[in-house]
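Shown here is one chain on its own, the form predicted alone, set out as C-alpha cells.
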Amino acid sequence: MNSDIHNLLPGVKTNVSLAPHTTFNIGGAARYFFIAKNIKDIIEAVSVAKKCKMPFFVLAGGSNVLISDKGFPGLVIKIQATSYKLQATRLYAEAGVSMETLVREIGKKGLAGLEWAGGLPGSVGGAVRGNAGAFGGEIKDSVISVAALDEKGNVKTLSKKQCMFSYRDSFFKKKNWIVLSATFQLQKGNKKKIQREAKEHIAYRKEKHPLEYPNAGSVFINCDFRKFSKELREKLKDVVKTDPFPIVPTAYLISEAGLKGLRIGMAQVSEKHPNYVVNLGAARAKDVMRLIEKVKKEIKKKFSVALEQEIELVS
C-alpha cells in the first residue's frame, strides 16, 4: 500500500533529511515528507497515512522536538498553513503561523495579550499543544477556541475549557489530536508599551539563552515547588518564581548539581542556560538523549525530584 502514497498524495517526497526542519538541526531522514500548505492539505495527508497504514508525525516550527538519528519510518507532515486574520480584538491563526509573526503583527496594531511570547520559538500549533508560557503568561490566557483533528480524522472545535490546559500541557497533547487553528481574544492597549515589552523579552532571551547554537528550547519543564521535601523547600525558597504557580527553575537545579557544560559528543548542557542542550556542531540524537538521562539521574539523586521532559523524541 505504501507504494500508492505518491498517487494518493501528490507532492510527497521520499527520503528527506529532517535535521534542517528542526531548530536542533539533528535527525535522520523521513521515509516520506509532505508540505501541507493549508488545513485541507493537513487533513488529506493524515487521511492518506491512515489509508496506507503508515505512521505519521506532524512537524511545524521544529522546536521542542528531537528527531532520532535513524529518522522517521513513515510520513512527516510539515505544516506551512500560515494564514491569520484580525477582526477588531479577535485573532484567528492557523497552526503553522510562527509565534514571532503574531507577536510582531498584533503589537503593530496596539493589541495586548501575547507580548509575553516575545522571542518564543515555534508555531501556534505547538504553542497551543504544549500551553507555552513565559514571563508569567501562558497561551491559555488568550485562547477562545481551538480547531483540531481527532483520532478519527474529524475536525472538532473545542472551547477553552474543553482544551483542558494545564502547566505545559493540554487535551491535544494528552490525546494526540492535531491542532489546526486557534482563535484568541486580545485587548486594546498602548502600542508603544506592548511593543516595548515584547522587545524586552526578545532581548532577555538573546542575553540569557544560548541562541548562538542550534537547540530545541527548554529541555525540561520547571519543577513544582510543592514537590520538594520540607527541608529542601526551606533551602530553595529564595529561588522560587511564579510561572504561573510557585516553581523552582530547572536551570538552577542543573547548575547546582554541577552539570553546566557537561558534554557527550557534540551535544552539551549549555553553560549559559543549563536547561538547554545545545548542538555544538554535528551532534547526534543519541548523544542528546544520553545527556538528558544523565541530567535526570543526577537531579533525582541530589533533589529527589523527577524532571519532566519538555522535548519530544521522534523515532
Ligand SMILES: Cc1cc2nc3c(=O)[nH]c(=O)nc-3n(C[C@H](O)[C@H](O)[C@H](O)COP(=O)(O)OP(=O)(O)OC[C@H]3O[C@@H](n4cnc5c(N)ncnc54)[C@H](O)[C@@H]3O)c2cc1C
The other form holds:
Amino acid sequence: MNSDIHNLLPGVKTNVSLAPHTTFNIGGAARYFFIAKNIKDIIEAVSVAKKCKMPFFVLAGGSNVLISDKGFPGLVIKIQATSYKLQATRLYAEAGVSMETLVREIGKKGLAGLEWAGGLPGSVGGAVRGNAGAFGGEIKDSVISVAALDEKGNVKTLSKKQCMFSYRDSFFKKKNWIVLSATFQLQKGNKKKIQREAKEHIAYRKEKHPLEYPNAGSVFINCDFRKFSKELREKLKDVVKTDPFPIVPTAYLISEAGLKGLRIGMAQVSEKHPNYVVNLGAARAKDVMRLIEKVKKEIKKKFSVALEQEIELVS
Ligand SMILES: Cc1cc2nc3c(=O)[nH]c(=O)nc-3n(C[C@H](O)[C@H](O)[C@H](O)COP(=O)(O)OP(=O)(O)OC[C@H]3O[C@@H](n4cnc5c(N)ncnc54)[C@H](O)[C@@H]3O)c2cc1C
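Given the form predicted alone, state the structure of the form predicted together with the ligand.
Complete assembly follows, chain above in first position.
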C-alpha cells in the first residue's frame, strides 16, 4: 500500500506533523500528507485514497480542528487551491482561498457582503462547510452556488438552496462532501465603510479573544435559548443575543459555572473568553478533550443543557 500511494500520488509525504497545520498547534503526525494546489489535485488525491482503501481527511486552515496526539492513520489532504476571480459583483473562489484574503481583496474593490468575516480564520471551503458566521452575518448570506465532490468522486454544483445551510451546518457537513469552490454575490458599496467595518471586527476579536495563545476558536456552539427551562429562561433573558436566532452565549454559561481558568496540563479554559480553550505551551489533545468533557459535565449539571462541540476531533 505504501509504495502504491507514492506511485499514484507524486508529492505525497510520509509521517508529517500536523500540529503546525492547525491554529491550536496540537496533534500528532499524518501517516501520509499531500498538498492539493488546485481542484484537480483534490479530486486526484481523494481518488487515490479510495483506490488504496485508505482513510482520508481534508484539512484547510486548520482553525476548527483538534488533531489527536496519535495523529491521523491515513492520508491528510491539505487544501491549498487558492485561485479566485472577480467579475463585476460576482466572486468565484476555490476552497483553499483564505477568508482573510477575500475580505481584504473585495474590500479594496468597494464590494460589500463579507465584512462580518473580518478576522475570521480559515478557508472558503471550511467556512462553507460549517456555514461560518459572526457579527450577525453568515457565509450563506452571499453564496450563490457551490461546487463539491460527492462520496462517489463526482463533481456536483449545488444551488444555495441545495446547500441546506443552517446554524454552523450545511449539506456538505452532513454528507461529508468536499467543497471545491464557491460563487458569491456581492454588492457595490462604499469602500471606506466596508473596509472600516471589517477592520472593526478584526480589532474587536483582538481585544476580546485570547489570540495571544494558540486556539481553535469557540469550542462549543452557542446555546439555543428555547432549550432552557422556563425558570432559567427568566434568569437568562438579559444575556440573550441574536445569532441568528435567540441564543445564550456559551461563554457566559461557562463563566457562571466558575470554570474560567480551569486547567488540565497545558490546556486552559481561557480567562479572557471562556468559550475558548487555549494552548499554554505544549498542550496535548488528551488534555483538551478532558477539559471539554469536564466543561460539558458541569454545564449539564448547572443549566441542564447539553453543550454541542464546534471544534472537530480528528483521529
Ligand atoms: C481565533 C478563531 C476565531 C474563530 N471565529 C469564528 C467565528 O467567529 N465564526 C465561525 O463560524 N467560526 C470561527 N472560528 C472557527 C473556524 O475559523 C471556522 O470554522 C472556519 O470556517 C474553518 O475553516 P478551516 O479552513 O480552518 O477548516 P479546518 O479547520 O481546516 O477544517 C474544519 C472542518 O472542515 C472540513 N473542511 C475543510 N475544508 C473543507 C472543504 N473544502 N470541503 C469540505 N470540508 C472541509 C475539515 O475536514 C474539518 O472537518 C474561529 C476559529 C479561530 C481559531
